[in-house]
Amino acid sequence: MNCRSEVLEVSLEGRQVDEALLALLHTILLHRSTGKFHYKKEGTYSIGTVGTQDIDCDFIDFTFVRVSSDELDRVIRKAVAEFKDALGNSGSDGMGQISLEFYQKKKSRWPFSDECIPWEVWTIKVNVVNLANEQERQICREKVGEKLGEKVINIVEVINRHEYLPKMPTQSEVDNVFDTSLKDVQPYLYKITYQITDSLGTSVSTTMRRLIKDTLAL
């Protein structure tokens, strides 16, 4: 199986960062999961219906959806935390990824553990920008809601594209492809891991600081 692998980069102030990986991390997951299954019977079942919530960022002039679950919310909260802090203490400049992997699991024959085969990968690139003023702040504010708009597009275009999914399991079967764990909401089985690394570049942080500049010289 061939693993798809999305790459989005984002540059944006220090205080945006728990909003902009929300909203992205979000989106994917708002089309990557589907309501509870409910079996009658091996190979016979119903779907739950699956909520949605309009969120309104604080620092982001931006409205992103996310599936109406605190239970996922938190987990993914906790997730972007700990790379906000990790980015925070490293020293490096502020630039860090994280990647959301979707993967279903094949079973092992005892003693080995189950195979995790991922299948599709989301990494989002961050560069976390200083800036001078209040102005320059306002002008951010804007341009980085500008920019995740086109971010959640993109994310709509490519999940849209008919490529490969786990296909519909047996009642035997779901733990397998999904993540069952929550009472609400079904994702597809997924985990978040993140990297801190100087080794990004500058050139999105360039282009950011490039763009207020010209938006303060108009």
The other form holds:
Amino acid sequence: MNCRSEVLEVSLEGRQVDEALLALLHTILLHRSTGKFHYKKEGTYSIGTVGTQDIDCDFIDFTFVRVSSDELDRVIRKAVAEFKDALGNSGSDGMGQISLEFYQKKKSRWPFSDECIPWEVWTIKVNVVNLANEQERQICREKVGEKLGEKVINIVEVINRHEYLPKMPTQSEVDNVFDTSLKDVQPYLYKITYQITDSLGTSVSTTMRRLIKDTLAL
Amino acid sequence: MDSDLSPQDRKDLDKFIKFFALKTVQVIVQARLGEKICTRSSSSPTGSDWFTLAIKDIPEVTHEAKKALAGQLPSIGRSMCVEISLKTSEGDSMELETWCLEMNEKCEKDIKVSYTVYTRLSLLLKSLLAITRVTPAYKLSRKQGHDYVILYRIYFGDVQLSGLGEGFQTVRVGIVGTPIGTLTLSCAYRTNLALMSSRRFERTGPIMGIIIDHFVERPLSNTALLHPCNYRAPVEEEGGAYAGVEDSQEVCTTSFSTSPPSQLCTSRLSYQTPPLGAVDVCHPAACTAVAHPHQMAVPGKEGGVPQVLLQPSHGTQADHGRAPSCPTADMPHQAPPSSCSSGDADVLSRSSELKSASPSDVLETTFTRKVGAFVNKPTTQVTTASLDLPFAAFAPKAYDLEENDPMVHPPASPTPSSPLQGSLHSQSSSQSGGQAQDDFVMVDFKPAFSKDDLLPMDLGTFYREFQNPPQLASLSIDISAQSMAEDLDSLPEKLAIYEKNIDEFDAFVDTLQ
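Since we've got the form predicted alone here, give me the form predicted together with the partner chain too.
Then the entire complex follows, led off by the chain already shown.
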């Protein structure tokens, strides 16, 4: 099975990084989350309901939709904040990328640890620009809003190709496919990692790999 | 082929498509209500949330959708369309976008209805949620209220995109293959809003309509094309005031500065609202802030009655709306106020020029001392004869009094460089005592709220008096040279004294520690 990989690129002002990344990551997760599964005796299951919420951005002329789950929002915000800090501290020209990877776990026998097999990776390349005056910032606000709109359309287009999705698991295997730790929604297993690009444009040797969400931490 | 599909599956599929269509309408209309939508996730299934998504059902919207569908389902050649349009206070309207749910012939036979199709329909609804916030009409709908409202219309049949103007864009939300065909959900949206406004008013930005007193909840013609002259570029302040007044001023101001008025007026007259279509009715999707979101406007009755009612009232409303804001008609009346407002700056500058010009004039002819604000002393006319140079004693004796007299020799720069002169109107000028003061004309002004009790002089005289202090003694070369020599001579003596008193110094240092 090939892992599907999509790349989105955005150029932003520093203060727009949080909201833009939240918008894109939440849009992806909206499509990659279901309601909580409730397994019944006969091997059937029912699915909980996913609520949605409109979020207005303060620094961008944009509104995005996310699943109504504060827990999930917290996790994503934390990841984005770490990425933004790393971007700020790196001393690079403000270029980096953050990746949202959906994976499946494949149980292996002892002593081998479980494999994580990605089936879809979304990479968002961020380029931070500095603007000189308020007028430029205002233009940037609108432009970035339009750009994000285009990215959302891209995301939706990719998702609606209905390419590979993991099979619906049985009760015993649900944790290999879904993240069942949240109490109101159930996204596919995912992890968020990021890389800061140094000024040479290559990946830094000190690539930082942060596993924000990995139910198996060995 | 239907034969491949079991009856149960077929029944399920039809149900899915029907509810999908209803939910699609709900999502679209709710996204254009102008408010943020928030629904809660629920881990335990309620059984009534189709496609595992919490989408509220606004009863009127469901009712309208069911009425439009009339028991049918989107099928090949028969699409369900939701048209979103904008309507301004004058009754002009414009189609913003059309969402289409279509079915084509491409079948996916092997797909599992109960699971795969259902999940994909759920995914498509999520995509719809995301895309409805991205099209340009979303921002417009969030700002609706006084100036314009957003209306929706559901129809079934052939897709009509002619009302979207030239260059409309299409975005495909997604497709779901089913055994009986492929469902496609897409949106065609108008793009030439900004172009129109920029052409007419040379401004960019979202369109705002005329401010209205109340929004009309009547059914709307499906082919009404809003006229460009009704599009106003956004004003700096959000529309607070009402109807004709501000609008006419706005029109006037705009036509005044940019587009020719005749063009606006004639083009307005040339367009008429076309008659209503047959069955199709429009319903306002927006609610006033007061109204509960679920209390949608009651749709008009079907049949000929609303058509009849609409035409004349629409016409009169349009006329009414037309009259106050017709630029040419109002131009002569409005021109003075607008010129006043816009030309205020000019007026001010002219007056300031006058004021600035006056001192020079006055200096050369009569010398008038005008009193500044808040001063109680009456204006006195000071003639040349009574004016003496204040502190003439301070003036260097080398200068002849007459030479120094500004009356005889006006200062080199008659226009006051000091802002005090212009603003406080006082115009006495005098050369200060110093020789290098040519650039400044001293002003004998009475500062507001100043008191004379501390010193028998005011600030101006104080300034003049102490403007040229004598040189410091130590800075003069002779004296400094002298003192240096003295210092050097006295050094050995001083050193001898310090050595004698060394114990004292040490004790002092110890006390410090």
